[in-house]
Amino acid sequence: MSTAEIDRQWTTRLRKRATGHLPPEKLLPDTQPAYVSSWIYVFGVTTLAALMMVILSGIILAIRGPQWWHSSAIGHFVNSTHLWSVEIFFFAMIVHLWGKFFMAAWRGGRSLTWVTGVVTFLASVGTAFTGYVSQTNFDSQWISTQAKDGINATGAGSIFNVLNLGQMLMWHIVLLPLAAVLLTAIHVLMVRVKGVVPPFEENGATK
């Protein structure tokens, strides 16, 4: 096979891409810019750590079942765990993107990389609230039905029954929480295309 064709294959033209937009050295940097030693910097990565958190407990949970947790100590503890990394998630999520929206960390063409980042909160909340009313206790009733109204008289109801745990409970375990994942990597990836945005005297503009 010669160049030319090696060269038209479509795995040879996606590994050139894929390097060109993020070579080894960007993707993992040895070094970062002054201005990234900043507390508001830290709650990017913590956001990152709570999730990985949140994932490891929640496959223990989903190894055990959704009732192992309120007839077990140890799962009370790791459902606990899960609960509080939640928690932390949000907490360290929040803090990030209005730290984020007062840099106006969409300047310098960056602004789909803060698209992904609002897009993946919005993905969370749904991932939050349909943990929450697979709970298989008396505060997940309570949600769930207080919540199906208000989701009926917008039509979603018909393919969203929040009454309906073994639905809930699949777009918990693995719809929701994929789309989260994939959207944070997502963002993670261009913002190491893109790199850091840089404070608004750095670079002297507002753009």
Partner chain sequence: MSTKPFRPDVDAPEYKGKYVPYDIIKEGTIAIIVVGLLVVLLATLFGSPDERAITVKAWSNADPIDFATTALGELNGSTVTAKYGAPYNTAAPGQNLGPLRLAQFAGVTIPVNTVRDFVINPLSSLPYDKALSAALSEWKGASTSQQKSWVSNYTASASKMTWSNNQINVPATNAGPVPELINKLTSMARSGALDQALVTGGGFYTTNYTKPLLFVADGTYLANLAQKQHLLGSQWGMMNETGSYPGQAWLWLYTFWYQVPPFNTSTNADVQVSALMGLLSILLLLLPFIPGLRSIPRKVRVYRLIWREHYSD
The other form holds:
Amino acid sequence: MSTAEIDRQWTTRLRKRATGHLPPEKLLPDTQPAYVSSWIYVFGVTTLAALMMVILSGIILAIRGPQWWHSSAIGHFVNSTHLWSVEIFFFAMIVHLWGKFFMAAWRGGRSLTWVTGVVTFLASVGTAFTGYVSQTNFDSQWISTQAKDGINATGAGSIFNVLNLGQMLMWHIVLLPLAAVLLTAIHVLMVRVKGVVPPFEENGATK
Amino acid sequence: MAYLWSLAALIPLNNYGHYIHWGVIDISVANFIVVVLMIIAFVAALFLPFPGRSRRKESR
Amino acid sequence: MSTKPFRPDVDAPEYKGKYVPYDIIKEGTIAIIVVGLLVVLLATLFGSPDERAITVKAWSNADPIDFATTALGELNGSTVTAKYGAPYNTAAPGQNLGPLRLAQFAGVTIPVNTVRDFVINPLSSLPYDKALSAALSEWKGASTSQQKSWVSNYTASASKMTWSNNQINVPATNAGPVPELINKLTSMARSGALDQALVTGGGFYTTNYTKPLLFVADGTYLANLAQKQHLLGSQWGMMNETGSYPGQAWLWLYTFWYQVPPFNTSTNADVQVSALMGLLSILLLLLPFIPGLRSIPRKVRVYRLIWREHYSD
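Return one more block: the form predicted together with its partner chain, after the form predicted on its own shown previously.
Full assembly next; the chain just shown is listed first.
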């Protein structure tokens, strides 16, 4: 087999493209630009860490099923960790968003990174919402019967029935987490490909 | 079963919440605390010195 | 060859400064440990809310008159569900966004007939009872106009409804089988059997609570409990949680619009607020492409604080 033939293979071309855009030293860098020096930068990684805690606690809840936490002290504690990791997740994500806005972090070909970040935020809001209506308690009764009006009014209620527990639970533990995690992965990889946005140029202060 | 009790919350927040009314705004104290903490975290992140700086200056 | 002009809000200057050591794995590990400890601390300190779900049994025992009034509403078509429109029925055109009737366009995909699903079918599932059986036969054998006339005669006296001797009493005349239907449905509800009948109406297995939730939401019992917990839409309830826990605070803007004109008095508020939030989400999404908005960070100069070390060097 000739080298030219190997080079034309889809697999070879995909690998070359991938490693061209994201060589190992970009994926797992050991240095970074000196301007990355502010506490504001910790909110991205905090969001990721909180997302891991959300998923971990969610996996433990999933092992014993949707109603376990009502009757088990351990289950209730795991539910508490699920709630508080979600609160920290949104807390960190929103501060991260403020920070990236004030850095205009979309500059220099990073607009898609911003777009995937916003889509991840919206997917996360949907994931949290479907969790609230899957609690099988008073809260989920009230939230679902209220939210149905907003969703029905848009026509989406014809497919997305918030009063259907099975459907909401599937969205909450399969479809939306899959979307949120995939989007987060794309978002993080984009940051690694393009690097952290450089500071604005200022007269006499450009480097 | 005693160990299970140790999992119960130390300060459960199950009593009816308190709410802050200010014009059209009507927010629970819990949510208000969360929002205030977010703003504090953001402002603190802007102003607090990042620890890497001094080390970097020394190594220069 | 002409070079494109540098656009400060779109292009980034090339960084030629120095690089410093950065341990991304260590940073990630520290973040996971710190967040993990914080989560365990908050969970241990505060726990999480879990108000038990209400049941039709609890509702009808706590307030049999509210239950019976709601059941009558399902018969005479005055409840929220009976008057809803799509996706449950065709009783109303639903909300409109200008000329668009989105719900109506999407159609009736989750059919709910309040008379059949909330009253007649559950009662028909009860064990044989002579009076009830006769009432059901009379109802099913009557014409629609006859049924309507019975229901309206009963409704006319329903404001005098009382609960005594474990039954609903209404001084109605010419109401046909309606008093028996309402009374037996109330007894059924108080025994807990109606909860089961509403859930298992579709067969043995179900994960779908549409019908019992719609029925419960038609009464005032659920809303009264929600009001005590400050969860009503008019109380910014969308972002609140039972007890004193923080809720979905990130929905603040969504619930805010419901509190202010024109939405707080609009009959189409739901679809209008949804459309507005959709539009604002798109603006946030496309911020890097919107001239003016994308210049805000450069003009407010908060970035001077973030990169102060860089600028001072």
